[in-house]
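This document opens with one chain alone, in structure tokens, the form predicted on its own.
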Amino acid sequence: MKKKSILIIIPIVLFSLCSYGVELDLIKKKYNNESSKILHFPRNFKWCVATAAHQIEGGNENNDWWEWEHIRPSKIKNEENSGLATDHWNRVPEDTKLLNDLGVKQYRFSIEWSRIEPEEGVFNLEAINHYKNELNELRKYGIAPMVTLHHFTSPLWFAKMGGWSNADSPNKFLNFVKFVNQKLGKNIEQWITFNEPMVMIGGGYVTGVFPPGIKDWNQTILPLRNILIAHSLAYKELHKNKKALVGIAHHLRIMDAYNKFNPIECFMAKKLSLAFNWTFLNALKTGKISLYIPTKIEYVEEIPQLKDTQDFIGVNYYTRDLVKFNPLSKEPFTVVANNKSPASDLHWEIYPEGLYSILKEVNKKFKKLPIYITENGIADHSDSLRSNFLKTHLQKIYRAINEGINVQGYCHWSLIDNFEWAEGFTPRFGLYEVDYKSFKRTPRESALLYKEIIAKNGLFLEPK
């Protein structure tokens, strides 16, 4: 090779060489920028969704809320009622696929105590063997259950004895508790014992949307103490097999002041705050029952054997509400929603940072205790805020968990749309849209999302 033509090779390859170097070092820059957008979760995150028996599985005809759907139908959005709901009773094959199709690794469901027990100590077999089923549909996906034994609904024969007032109904429901354990206990680790047993408490006898329909604080006291006894009776009786947790789905809402700078505003919004967030979180772990709200309510008894039967904290999280004072009103305090946040279809405010607020409490509170997001979720019929709803509020989680908190898992409201108490069928919490007239299921972006999130047990955050 002539000398020239060394001279010129030599620069061509020594400029390639660097260039090869530059586009590395781009290669490599961009892929740490990429991962950098990467919020990974613990290796063992539990991802789940969650849906009530009553909401979507149709015919729950021995039932209180059927009968309240039939005899007050003016209680419910448009005079609706459950009726066949999504017709999930029939089609647990074909839900269980969509739970697999998301990639989830966990489920809340509820088994339906009226179906359970249609008549007082009189057990349907066939019942028993449906759910019997449907665990057997979920292992075959690899699938854990968290079950749910009451979630809003009972009997009408523990109704009409009086439900949650009869100083016998702790025992009523134990009875359900002792049959559903024998006979499905084995094939559950994860129980959680009552949804959200304050708003079950509220919508019955303080503000009458749901049944009974009493409006009176003085009532609220025996349901309040017998459902913590029957939770205390039912945990005992659930760690007889002793892989079980056992919990309660407690819903926390963050209660600020309408007007941040008004002292009776701050001092009614902690009030209500400690009645509703705290009251029975704090009597599971002391054994003490208080519950106080100014001018309506004043409750103290000790109960020891309330205490420490919580083997993990249940989070139910969606909004936030503020107290507002109107001093010439017959009531002087009112809840209202913050009208200037983005906002669901049922106008609750958007506010993912409550959830982080609640979790640091929750862990400052309970220490010891892991934590499991049992729902979040927002009503959007256009699905148009969900996913940022999602991956918001997971920030917030991921957050938590980064500063040390023990949150080890977080349930989706809701797999499929459903028929959602007062409000009828009008909202839309599902990942999964559901036609009413033909049941067919159609999976929405966000359900895609979601998907993603947990086949990556990560979340992608979009460059600025």
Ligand code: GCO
The other form holds:
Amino acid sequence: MKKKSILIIIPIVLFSLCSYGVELDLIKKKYNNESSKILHFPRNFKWCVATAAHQIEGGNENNDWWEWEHIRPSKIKNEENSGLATDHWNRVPEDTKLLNDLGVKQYRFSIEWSRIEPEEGVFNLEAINHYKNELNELRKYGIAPMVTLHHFTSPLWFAKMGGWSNADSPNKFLNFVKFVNQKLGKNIEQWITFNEPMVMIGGGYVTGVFPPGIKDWNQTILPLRNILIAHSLAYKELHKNKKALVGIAHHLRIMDAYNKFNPIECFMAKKLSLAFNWTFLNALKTGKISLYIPTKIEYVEEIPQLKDTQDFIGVNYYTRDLVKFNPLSKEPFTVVANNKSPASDLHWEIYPEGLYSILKEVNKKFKKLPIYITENGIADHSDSLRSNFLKTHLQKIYRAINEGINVQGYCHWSLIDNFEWAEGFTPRFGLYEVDYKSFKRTPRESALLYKEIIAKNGLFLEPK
Ligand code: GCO
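Please give the other form, namely the form predicted in complex with D-gluconic acid, since only the form predicted on its own has been shown so far.
So here's everything in the complex, that chain up top.
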């Protein structure tokens, strides 16, 4: 009897250790054998890297960001502008070879709307053929595309009509999506309609660091609802292809109180997280937009066509913010970085635990949907942090997967250094360094590590 009960107890203890968050790899290490030294990811796990058109192509002169970059006094650090960026427009075969050298299974990139539709209703066949060729290059190496249709930039003609504040903006976007789907849809299975809509709305209408540079909470409502509607129209259009998977790349951040014993900071951190992280995702699940930030904004609207219009959850994860309360200052609440922790060149805290928390939260809220990490990376010009950043964040993904969370893939941001929006070219996010004079791409140590991880479909467990 005794022996039998012990045999039953051991697996229960092991499982409960896992479910109480003991890292599975610690248990694996205890039962050390050759295979347990590698954290093996699922066989069909999609190793990927991500980029965005305006940040790498160069010469995107016909969109709102190009105009924004040339406003004086400049809105961009060091008065820079995207200019030729990394000259990717002229180097697609070369850069696709870098993807193949890394061994990625998937490549997330964006199609620049202002190239495809330079004037309203005028579609550029040369531009669409350029992207058709890019898809052919990828197919040569068996790399699956994940195509982003809107990565922050809009055509100038669209911006001039009021951009996403214009009630007709969803239909304008749909015309573009229909054209791309008609020309390229049969070669693309996975789509991202919008990249980080809350960052685009926050930057464009609250902080003013993105075009159109408005600083008015009340002016966030129209763009929020129009982008959601635009997404739902695109979702329907793209699903004309039965195999299409359509989602959004959401920027999800951990928001904690600066002082965890300060109830006001805890309260506000929760409200900001709910607003920034979950408003959009919840709306695409329930059809109800519910945005509330105390003293700033309150907006609720039911739009039934939004309901259940995402096939996966795209997670862009970078860091954690801390919410500070100072009743004496004009702006009592501020969001700051945690300067007590290791951080990137942009002073973003390196916080891999946050990715695990986000994955658990997404899984709890959207159980049935697969998750793709659509961006994760670090500004690290010396490449002294990126390898450890990769390992620690992948270990958290590994743990989540081993606890039954359905993470299907990981896109590292980014393949190559690129134009980092209002920060200009200084932040270096690339696995490959770019010399902006010669446009030479040079693999960093971290690129070799990522290549090895992909080849092994897993990562080595380091002796502690
Ligand atoms: C974003 C975008 C990328 C950035 C990357 C680093 O999150 O702003 O998706 O374009 O370059 O995230 O900030």
